[in-house]
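Below you'll find only one chain, the form predicted on its own, shown as C-alpha cells.
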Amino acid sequence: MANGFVLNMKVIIANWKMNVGVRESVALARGTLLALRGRRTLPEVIICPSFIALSEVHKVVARSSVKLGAQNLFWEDHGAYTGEISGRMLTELGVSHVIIGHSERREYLGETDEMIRNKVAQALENQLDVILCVGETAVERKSGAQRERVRTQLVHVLDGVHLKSHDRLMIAYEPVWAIGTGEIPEVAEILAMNEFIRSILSDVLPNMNANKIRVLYGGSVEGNNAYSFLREQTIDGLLVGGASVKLNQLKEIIDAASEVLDAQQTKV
C-alpha cells in the first residue's frame, strides 16, 4: 500500500510497457533514483516496469520514496488462468500501484469494461492503489463524443465500487489520438476533461473522499512540454510512455514536477 496522501503532491508515472529488459530496468530505476537526489521537494514517483523486472526493480526502489507500480493484472485471485498474473502476486513483489485499462490493451488485447471493472476490484482487495485509464479514440473525438465515451467508460467500471479509507483512485486521462503520436490536445481541452472526469466520479462515487483521487494527463508527454501539463492545479499529475524509458526526458519531467511544487510551497 503506498503512503498517506500530500495533498498538492504531484504525481509522475512511468509506464515502461515492453520497451525494455530486466538488466535495462535496473539500470533506469538506478537512474531514476539518481535523478531525485539533492532536491528540496519531490514529486511522488511509480515506476510501471514489466512483469519480468518487478522483482529485481523493487531491489532497487526498496528503501526509496520511489514507489514500484505493475502494468496490468488479472480479474481472480488464483486458478487455472495460465499466464496471468494476480494482485496477491504483485504485493508480493513489492508493488503497490496497478495500471488498468490502457488503451494498448483494450484495442490489442480486446478488454472490455466489465473485465477492467473485474480487475479494479481485484486490484482494491490486494490494496493495490489503482490507475484508471480513460480516453477517447481520433474517430470519437472528430465526432465530439469524446465526453460521452470517457463518462461511458468512469460509470461501466466504477459504478458500485466502494472505495474503502486507504484506497487510492488515479484517473489518467488518456487520448488514445495522442498516445505515441506527437499529438497532444491544448491544455484548455484537458482542464475541461478533467472537470468533467471529476463530476463523473462524484456521481458514480458519491461517497468518496476526493482527497483520495488523483485526474493525471498521459499522451506524448516529454520533457519539453510536461512543465505546461503540471503547472495547471488541476492536472495532478502525468503518466509518461515513451519518454519515460529515456532518463534524460524522465529527468526533465521530474524537474518540471519539483519546480512547481517549489513554487508553490513558495507561495505558502
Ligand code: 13P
The other form holds:
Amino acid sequence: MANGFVLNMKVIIANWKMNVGVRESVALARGTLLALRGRRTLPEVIICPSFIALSEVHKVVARSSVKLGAQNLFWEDHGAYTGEISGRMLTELGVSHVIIGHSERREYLGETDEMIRNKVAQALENQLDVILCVGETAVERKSGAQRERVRTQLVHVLDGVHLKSHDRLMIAYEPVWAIGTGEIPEVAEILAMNEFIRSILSDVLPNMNANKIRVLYGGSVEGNNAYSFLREQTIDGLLVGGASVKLNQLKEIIDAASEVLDAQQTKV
Ligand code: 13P
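Compare with the form predicted on its own: the form predicted together with 1,3-dihydroxyacetonephosphate (13P):
After this comes the whole thing, all chains and molecules, with the earlier chain placed first.
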C-alpha cells in the first residue's frame, strides 16, 4: 500500500503435481527463495509440492514470505479413509492453501462437484485458503458450452458456502484443453471469462464483493507468456504446472510479476 492506494497484488502458484519427489522439491523450494531475493516488489508465491514433500519444503520456506499449499485434501476430518489426508493433518504441516477441483483429479479420480464442494467446506473449516479450479474441456469449448460448464461448476460447489473473508477463496480458471498442451486462449477470452466468473460469484456469494475474490489463469503458462497475462488488471495471478518445476521458467514468471508490480508502484 502506498498513499492509500492498494496495489493490485499478483499471485503465482506453483503446482508441482506428481513431478518431483522430496529431494527435488527441497531444491526447487530453495531455488524459489533465491529467485525472490533482492526484488523491490514481490508477488505472493505459493508452492504446492506433493504430500510427501510438504514437511521438508515447509522447513525451507517457513521463515519466508512463500506460502505452502497442498494439491488436494479429503472431505472428512479423520476416520477410516485409507490413503486420504485431512485438512487438519495439512495444517499440522504448516500448509496454508489447498488446490481443490483440479481437472486432473476430476478426470482421473472421478471427482464430482459434490465431492469438491465437501472438500471446500472441509478446507474452510480448517482455516485453509482454497484455490478452486474450474474450466471447460475442448469438446465443451467447441460446442460453445464453456460458460455454462464454468457456471455449473461454480454454482454446484459454492452456492450457499459460508465464506468469512475474500482471502479464503481464489478461483483458478484452467481450460482443460490448455493444460500441458502449449495451447492458450486469447487474453481477451480469459478476461471475458474472468468477468463472467465474477458475475457468478456475486450471485452465489451475495455477501462477498466478487471484485475482491482473486481470479487466476492456468494452462501452459511459461516464462515467455506470463507477462501478457499478468499485465491485465483483472488477472490476479497464475496457476503454473509444468513450467513451475523448471527453476529458470519459474524465475521468469516471477520476474514478469515483479515487473508488473514495479510499474504499478511507479504510477502511484
Ligand atoms: P501446465 O502449466 O503444465 O499447463 O499445467 C497447468 C495446471 O494444471 C496447473 O494447475
